[in-house]
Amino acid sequence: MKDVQKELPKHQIPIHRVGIKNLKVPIYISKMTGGEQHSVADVDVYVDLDKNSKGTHMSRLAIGVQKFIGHQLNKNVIVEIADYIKNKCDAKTCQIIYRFPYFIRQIAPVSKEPNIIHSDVEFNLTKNDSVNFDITVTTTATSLCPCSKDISEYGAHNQRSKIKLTARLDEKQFVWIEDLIHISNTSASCKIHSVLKRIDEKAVTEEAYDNPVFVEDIVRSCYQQLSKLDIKDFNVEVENQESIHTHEAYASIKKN
């Protein structure tokens, strides 16, 4: 059958990244507490394309990902997928990104009602002559403004904080998703819950009031805690969704 993709393009210019986005697949990964968690990921796959090829074979990217659906998702498996796709596409580079929700079971502070909270996780791997692997966890928490608390006769305004931690891991390094979630939660004023009875609302409101933090405090606390882990490089980004301003507050810090 004629292979149009292998024909010469009109403009013989190499393409650095071409591929597919948002391929939805089932996954399962190991949990820090033991066992496995099943989820659904949106997957992006990209390869480079030489100047003499009209197009890449997009089906080979999707096939490569789906051939490994039965495997527990981790860095080593993604490297295998990247090698498979590179060979099938005659590519020098393959980048694969998995984005999926990861669920944590929590207990309300007073009523002890169980509830589930999710964080957004991303595995981002690029394979060429070497391997770059980043794991990103974005968690939502509560922060309460120290300035508002200090200058007000009563009360203080708070924010919903989006805390994004990215760790770059070499072949010998490993970090649990749960550890990154814990770092985010303990750097904010208090963590959030999906179920709170009135006695719990009182408890978390008072917890936040007793632990006011600026966006700057959160990134510094995350940095300090991440520095204790065996991580080569990392990046911290925090965006506070303000309750009394029209803008958001933002801070970032990185180690590399």
Given for the second form:
Number of protein chains: 4
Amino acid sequence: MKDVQKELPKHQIPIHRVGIKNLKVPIYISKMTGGEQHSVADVDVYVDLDKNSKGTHMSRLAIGVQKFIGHQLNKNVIVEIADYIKNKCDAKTCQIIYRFPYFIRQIAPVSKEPNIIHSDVEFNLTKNDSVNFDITVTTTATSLCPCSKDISEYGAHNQRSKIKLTARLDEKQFVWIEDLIHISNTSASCKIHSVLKRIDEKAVTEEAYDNPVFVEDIVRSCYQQLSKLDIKDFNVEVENQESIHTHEAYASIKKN
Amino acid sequence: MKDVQKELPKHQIPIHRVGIKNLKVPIYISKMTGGEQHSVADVDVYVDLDKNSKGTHMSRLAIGVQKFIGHQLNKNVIVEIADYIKNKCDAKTCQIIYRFPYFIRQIAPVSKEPNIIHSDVEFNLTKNDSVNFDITVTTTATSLCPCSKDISEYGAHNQRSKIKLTARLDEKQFVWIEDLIHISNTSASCKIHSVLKRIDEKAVTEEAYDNPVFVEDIVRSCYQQLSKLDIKDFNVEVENQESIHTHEAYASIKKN
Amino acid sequence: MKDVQKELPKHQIPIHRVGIKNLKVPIYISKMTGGEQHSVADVDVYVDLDKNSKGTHMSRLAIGVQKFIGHQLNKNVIVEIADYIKNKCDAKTCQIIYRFPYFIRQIAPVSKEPNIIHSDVEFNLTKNDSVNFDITVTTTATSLCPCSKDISEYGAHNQRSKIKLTARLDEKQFVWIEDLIHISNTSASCKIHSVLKRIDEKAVTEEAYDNPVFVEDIVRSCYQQLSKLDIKDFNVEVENQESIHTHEAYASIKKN
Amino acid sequence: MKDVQKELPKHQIPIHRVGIKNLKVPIYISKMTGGEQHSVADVDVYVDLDKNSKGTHMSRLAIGVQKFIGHQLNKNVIVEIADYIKNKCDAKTCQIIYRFPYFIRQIAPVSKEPNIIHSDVEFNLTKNDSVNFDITVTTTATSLCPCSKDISEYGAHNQRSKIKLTARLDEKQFVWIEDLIHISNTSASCKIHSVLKRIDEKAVTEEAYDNPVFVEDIVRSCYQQLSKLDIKDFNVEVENQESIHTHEAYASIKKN
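Moving from the form predicted alone, what structure would you give for the form predicted in complex with another copy of the chain?
So here's everything in the complex, that chain up top.
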């Protein structure tokens, strides 16, 4: 059977990234607190393509990901998948991205009612001669506006904030998803729960009012805390779904 | 050229709705305050299909919509489009839906700074022996939680609310988009602006704190106000993008 | 502590549905082929509210869902959750909706390469004096246009179809998710795989060309097959992401 | 009234970007073919913030955009808006992004039936000491798989492609949106129409079959054509919504 992908392309130009996006697979992952957690991931896989090949064999990318479905998802396994795919596709670089919700079990602040909350996580690994591994965690938290609080006789507008932290790691570095969630929560006005009884609602309302922050304050606090971790680079983005506007307020800082 | 659509289908079953979705077109529409407004709509068009035809001719649906692009969009024009399509497709029923953002010019409460805000509008018309016309308007407003206010020493959680009103009209009835936006805004804790100077921010913060409402209060207030309009039926849905949760709070009521 | 929710509302109007939307939780579910499968669900919960209560206690809805996270998700467990919530909220009706991806393990048609594919599933249960249970499964498949094939010298346009089947069950009826996926796949031009080697790609290309179907043909075939199941009612919707248009082609039929 | 934004922040760290996202406004823009076109844009505006200011005054960003709503949208006007905002916010850099659908009037290939089609456009301008202006146009087209065609007895899978071209311009350079749409259409298997009569459907089916392309072929053809324009840099991304998979096929190349 003819291998059209191997033919010479009309325009002999090397391609930076070719691959597949949004392949959905079940995963499981170890938790900082011990044990494992099941989730569902959307996966992207890319390889480079030299100038003399018309196409890559995309089925090999999907096979690579699916071969490792039985394994716990972590950096080492993603490196293994990347090596498998690089080898099968004759590529110099392979980039693999997993995006999935990650659940945290917590207790409400006063009633101690147990509740579960999720953050959105992305593992983004690039393997060529070396390994680059980015972990991105987007945590939802409450922010309360310092200006609104200060200038108003009473009350203060507050809203959902999406706090997105990316830690860029070299081959020896490591962070827990939980570490990044903690940095986000402690930079916001108050952390979020999925169950709040009335005594808890009173507590979070007052805590948020006691800790007003702009998007600017949140990114600076995250920057400050991320600077103390042993990581190569990082990026911080915050988006406030303003309760007094239809548009979002936004701030970002990156290190390097 | 063979007309495959006219062939007898394998299973001779009449089809309720067949058509096209998400055809994007430019539109213009008259404003309550006079003059016209340009916008962009996503359009769905459906016809029924009798049990003896394998398929409808979908190009005729798209042609029908595009033939009337130069016309001001209103109920009468949509009836004309529906009649054109019913005729071309030999259908008993034609349903046409336009979804588009609609802009309102307003001024900030204290500084009087002009600003523009949009609501999401849907015109949903069904033409068979009679005409049914639904207008749906989704307005964003601020809601502040009465429970949080009452039980807390200070502060109160508040957030964006999406208030969705549907007015169902018979052939003689009429409402302005602006009427539905007004009902939504006066049922929430405070209306929303796209520009608020500090003196305005103080005003809306305090206004929201003075008018706390649950999702339940919002739907009831909308119900009360919609009951006074000369319309056949209506539906109310409210979704609060809770600042203290990742999930939404929701309430709905319908008349008939 | 004051119970604001129990106060008399300003407008004493009963509310059809009040609750929470998009609460994300981990789930597991039994498979037709034996064993269990983990997934992640977005959950909505609604209760009715009598005219004399200002608000429902929404935390009880979230607690109800989370109390049962350790249990296998099925109709009986959702009835238990609904009973728990009805009781805690003093409600006559409780509706609970779970939306989640469901994975199927399959093999490529010729190479027999194993691969995993997902359908989107919704469990929608309403409990009042009786139980109504809707299962909706949205399956992606390939459709190839009979008209394009017939009138063209060679080739035929084809595309992704989203086939959405809802089976409405009374208290004694049952269907497997796999049953609905099977009906969808056998009504399309060809089923979809996540891994296809070249010999498989040849097979599915030819199979699709041999089985051209309009959206109308797909809904009629699904109707025909669903009619043979022991279920109360059903609904069929098909959306074709046309390769030759930016808009979608659509058809739907419902029984009752 | 206190100006909280001007206070010294807790962590004195400069912020790269702070601003607003998704402010919806009506726009109009000149067409290559003469005349003007109305549309609706989502606008993001960012400024930098020095380390000694707690916050920027976000209302000034929204005021800047709205002050120029009556003007035709083009590079010069966006520079004016950016200068206005830089000045009001005491910023060194201002970035402004407009995202909007842009309509093209065209005729079906054989029947000459007029029809309208849209591409998604982004104007992304950064003003500091100099001006950088990126135009991104995402065009939908048909792609037909060369491998599927070659190895199959008959037929070939084909699908919607999203072709996204970004041209990066320095202060003197210019491209029309229409130029980028033309490059995308001529790199795909066939361009897309919103109305196709049967004689047109035959034509596009056969044209696509005669011009099979991988995502890799499309990005290379776009690269080749973009290289001939007088522009500083560019980026090409193509995503195929595979008719035989639930995942997307993807390729990208960038120049510099």
